[in-house]
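What follows is one chain in structure tokens, specifically the form predicted on its own.
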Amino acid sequence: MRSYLHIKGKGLWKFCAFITLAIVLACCGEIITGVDQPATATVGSVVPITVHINIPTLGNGGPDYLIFGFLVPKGWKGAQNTTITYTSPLGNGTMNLVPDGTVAKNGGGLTWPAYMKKTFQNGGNLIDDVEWVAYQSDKAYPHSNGDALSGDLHIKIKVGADGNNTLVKLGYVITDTGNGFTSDNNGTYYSELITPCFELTGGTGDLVDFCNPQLTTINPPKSLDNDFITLTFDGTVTDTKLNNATETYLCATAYTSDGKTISVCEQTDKTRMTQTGPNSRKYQITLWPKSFFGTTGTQTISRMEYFITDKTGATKVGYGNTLAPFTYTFKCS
């Protein structure tokens, strides 16, 4: 179900780290004190974001490098489309991508992106198609004299490389190379902040809503017609005409590269969806689109429209709990 709150205009969000529930405050480690982030943007634009940080220090240690993680949709290709610089009392510089394969401190052998994913998961996003992109400062800083180091990370990201309109929670996390995502008697050595839903408009692709529960989802979120996909109908999201249905079925139409339409809308074992558990009201079907629709070797399926029906086929549910079809575009990125 793609009902969501439209955010008007392009106002700037200013998040205070001390009142944001998603943040982990640090006593002696890095702290995100706020993020300046636009509320909306258009596909293909370059979005400026500023992350304000503070680093209280105790004792003598380091020097350590600052580690920064940025949570974005995979389709945005964040590593290729993002530049980050920083300003601080100790000097200015750049944040560079952590080299592939670099093992994270206290990460149990994981790389920094994998360590971030394990620790912070999808940052509250409901679709597992986001990624943590890991950066490291070009200079190290000391832990000495009890000095508090303040600074700003200046991000510029070209958004929407996949062309999709998007609702997503962007995420930010910092730590250092000496501690990782750990805590001890002196405090917590990392800080995380997840923003409210960021809205991306002006794209030509499907709306990808990471923020709101959906009546139907397809896994993997991006696939080609020659891949197996699992389609889930979640009847717990809202009341629908199928609330009392004992069985549900997929009614779908494929649109092919040669301009043909192929419909499969029958209430048989081929289209029957299986309930994931007793009285769960969640139904699934796994299919191979090329075989399901019977396309030829030269045909490819560009998109699919579909409904969920009851056993009679007379009662059906579509996009947004309406009679408009759900849509899915086949693509690999």
Second form
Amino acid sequence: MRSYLHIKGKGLWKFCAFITLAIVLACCGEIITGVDQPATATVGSVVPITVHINIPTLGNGGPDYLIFGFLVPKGWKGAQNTTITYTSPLGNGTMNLVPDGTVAKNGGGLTWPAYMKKTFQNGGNLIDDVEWVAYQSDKAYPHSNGDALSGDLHIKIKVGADGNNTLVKLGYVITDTGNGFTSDNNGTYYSELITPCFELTGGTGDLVDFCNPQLTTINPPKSLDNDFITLTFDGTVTDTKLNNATETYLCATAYTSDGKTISVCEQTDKTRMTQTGPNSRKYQITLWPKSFFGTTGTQTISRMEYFITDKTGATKVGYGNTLAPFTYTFKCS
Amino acid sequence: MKKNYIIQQAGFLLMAVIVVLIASCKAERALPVNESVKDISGSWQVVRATRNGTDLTGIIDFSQFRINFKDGGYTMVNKLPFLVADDGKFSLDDPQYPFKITFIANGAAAVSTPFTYPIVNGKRQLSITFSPGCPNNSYLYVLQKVN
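Got the form predicted on its own; could you also share the form predicted together with its partner chain?
Next comes the full complex, this chain leading.
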């Protein structure tokens, strides 16, 4: 009987060549091998995070600077509230913010944060209110023949500058100034790692949940009554009483700075939500709150409570698929 | 002797060519071109609008909004979120090469914003970027003169 596992003579060098090629293809880019990060923290605390990296090399190149991207909610003001140092066999040092306007290597004219956003988007977060903060090592390192550099990035971030309880997926990405987010025959020159949902508690603001699909979302996530806001009801998140509704409407109450409440709960073109696609069960309405609620010149709307209703107005869906209203606070931070 | 004569003739010819070449040069006087003064007087409507890069043109009814510029003042009809909430005065930073427009709403402080003034499909457009609500929310209105 013939065995396919025998490797002899001519077959042996082919097998060895394959293994060698596989090693070559797998090497030569920066790799994030792990992240040590707590699962929870309280608003305002300083959270230590360690990012373990490894940089295998093939051939000689560089010297290049290490580029590091840190994905955090915009409200945390990551650039102001984070310090990063590194330890490595070639020495220790600091990671500094990439100066504004620095054009990324192979980024098509984009800055490093914009290049990261374009390449890695929101890192799986469902609300577009996170940002990539870009750092660069204070010293350059060479790509020497066959050397593998391993090291750690030590992050200290004061979390929750916006005071909001938060659920968010933090993200990490590395590359170098000589390659950017590219791959070639020698390997991939970047590495991305998105961590599971990190929970921030103890805050005074609304819960901002970047991780779990929400029945309703408002875009931009941070806005005032003088912005255009787009409210989306996503009927696919869970079964609701509006599953079979052909049309949905917004029923909302505004709370103004002078202590008044203004309700708009009619089922007309003014409040009708448009389905985003045939049978998508996602409905949207874009409105200018000042005009929608008809506030006077001096009134400002501080918050809003709302339901989604059917055409009769009798069937309502509220927060968490209950009869409690959804709430939204108009604020910028 | 004959050789010397030829050299002399060639020398004269060379001199003549140089003289002709020099004489043919004439200093051109560059005429100053007067850039026209940019006049934005008239009634303008929104033909395109974005919020943080997302197109709002088909989502919001911009057709009724008008901003009228006249004699250093402006008025708005069927208001929408804009750089200013009330009518008032406006000015351009440079009448010939304007890059910035300043609005002074009645009883309010002056607010300025960069703007561009391109000609698109033969029509003058005004592109204004501003943040009427949160500073992080950026809007672009492209205005075109109403015929």
